[in-house]
Partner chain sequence: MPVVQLANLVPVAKTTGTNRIVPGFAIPYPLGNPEMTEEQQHQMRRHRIEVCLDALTTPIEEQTVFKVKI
Amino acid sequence: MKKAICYINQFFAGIGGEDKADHAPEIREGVVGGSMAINAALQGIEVTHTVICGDNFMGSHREDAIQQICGMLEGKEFDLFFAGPAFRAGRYGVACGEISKVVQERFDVPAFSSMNDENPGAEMFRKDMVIFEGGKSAAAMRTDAQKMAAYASRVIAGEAVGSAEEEGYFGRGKRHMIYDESLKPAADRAVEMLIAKLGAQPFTTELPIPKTDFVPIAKPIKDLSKATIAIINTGGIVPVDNPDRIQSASATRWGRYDISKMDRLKGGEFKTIHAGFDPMMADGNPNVILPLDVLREMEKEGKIGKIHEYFYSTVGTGTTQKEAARMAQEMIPPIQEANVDGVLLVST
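May I have the structure of the chain above on its own, in the form predicted alone?
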């Protein structure tokens, strides 16, 4: 019987939500919380230990967290490592990728995870490990865990596995030489693809070129002392009644709010609705997220020509790239109409 170790965060271990996100790393024998679904789907493999770490702890103390976890794994016998599934939880996905990459290198065992395509961890670590394309939320836990477990069981058993597209994980940019007697000679396949392309017929290339989304670097502001600067924040700073009903996570809405007669944001008038951190400090002093107080001082000192009359707000945690791009396109027209020279994007 082969052995596996799983990594999960504090939420899926049943310890708590954001209030427990600073939970320090620990290791427990057997299955805990989310690791139960993986263990149940494995064939010829048993989960012997579960590593638990708070998302904030991993994000804020990365080196310390990795060192502690690796110390816990020293002396443990295990043949593979699982992390997640992480769904669209960005910090969790990044944490899964961080620890999996190190465990693979240090302990020479394969690591597997599952993340939604909108999880930043998928893009960051897809070339370093096998990451299956997962669901949006924990509702997909069983399905995502089964995909990971089924593939890992075949790998550890030495069985043949297919391509990333066939197996359902993110492509890693790696190509392997295989011999398949069922295929036509390469020359014939190439000619057939060329004919299909010339005839505007569908075909599938055998050498896909990765698509890269390049964002051009903006030109520098020539004279900041004469520039109008707008503020956009993804830290969820809104009037206390949240008039635009912006969601606390996975946002699809945004708002803009008049600050033309304000030198600073006041607690009790503004607050954060962001679900990804403890709101106490930001509710007491919203300027720690959206630094209007400091920007007004720079404006008075002549370092900035003018602060735009409105600030723009949404929430970043769990928000998909598609929704973020749409909201940005909606914010652009009023900013352009105000002849804004630059935008300061502030977050948490």
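The structure displayed is predicted, hence computed values, not measured ones. The term rigid core refers to the most C-alpha atoms you can superpose between the two forms while keeping them within 1.5 Å. Positions refer to the first chain, counted from 1. First, how it differs from the form predicted together with the partner chain.
- Superposition of the core reveals a Cα shift of less than 2 Å for residue 151 between these two forms.
- In the core-superposed comparison between these two forms, the C-alpha atom of residue 201 has shifted by at least 2 angstroms.
- In a rigid-core overlay of the protein, residue 254 has its C-alpha displaced by at least 2 Å between these two forms.
Having seen the form predicted alone, could you give me the form predicted together with the partner chain?
Next comes a single chain, given without company.
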């Protein structure tokens, strides 16, 4: 039998309403109030403990509440964590998300919750955990508890589970490939979608277009002739022996190479290891990707103050945003320490 711990608020523990919302965290053995419905719907899992915390306590003393609850969970054996269902109760929903996120990370167990789509907690925490779409009020208690308990039971048993939409939880922004032999071939799906689109009938795209992320705009450099410029490239320019073993595609590694004593990059000393394009030109003259030659001229002419003594390199092809963001985070400290004022990023 696997073990689950539930989190509920003061109201669903039967302690009281708004007047008891400052209730400090406590843990009780077994089921209490709202966690009964979950326990009843679980398969091969039992609820061993229930954590209770007042919504205002969590809201106003977040750090303290989380610390206290984690202290209570320390040393307890459990395989999964439930919070809620929180319906449309906003503070409760946010509290469920806050505590679940921490418990997932610290105790390495999956967390499950349920909220109404108008509960702000759903949007805030959907990327971090499985939150089922629930009813508006406690009238939906049994159905909502049933949905997340049944799903969690299947996950813990290692059974196959469907997509967010099929299962009824808010998508976590994780897009994965599925094979389904009952799925029509792509050709037929496309032709049907086209016939629907031509006939102004409804259709559902399989790849919804997300909104663009914007980066805050940085202030410009005031005086270029005093500025230090760093060069980064995603075209895979490396010394010919590729000392950092940067991958030719789907890169997870990057390197930086000293150019302080060079006027230009020479073919034969540097090359590209990028697998996504014809390397012929860049191997012959790496400056077509990493323009040290012209930058050095400008440095000598006094147009720019200084070229940062290293250039930074990785490969962009097939490299995921997550890896790219991590590599950028790793490149930033040495660039900042060298008092660099601006970055030239060349991508291929």
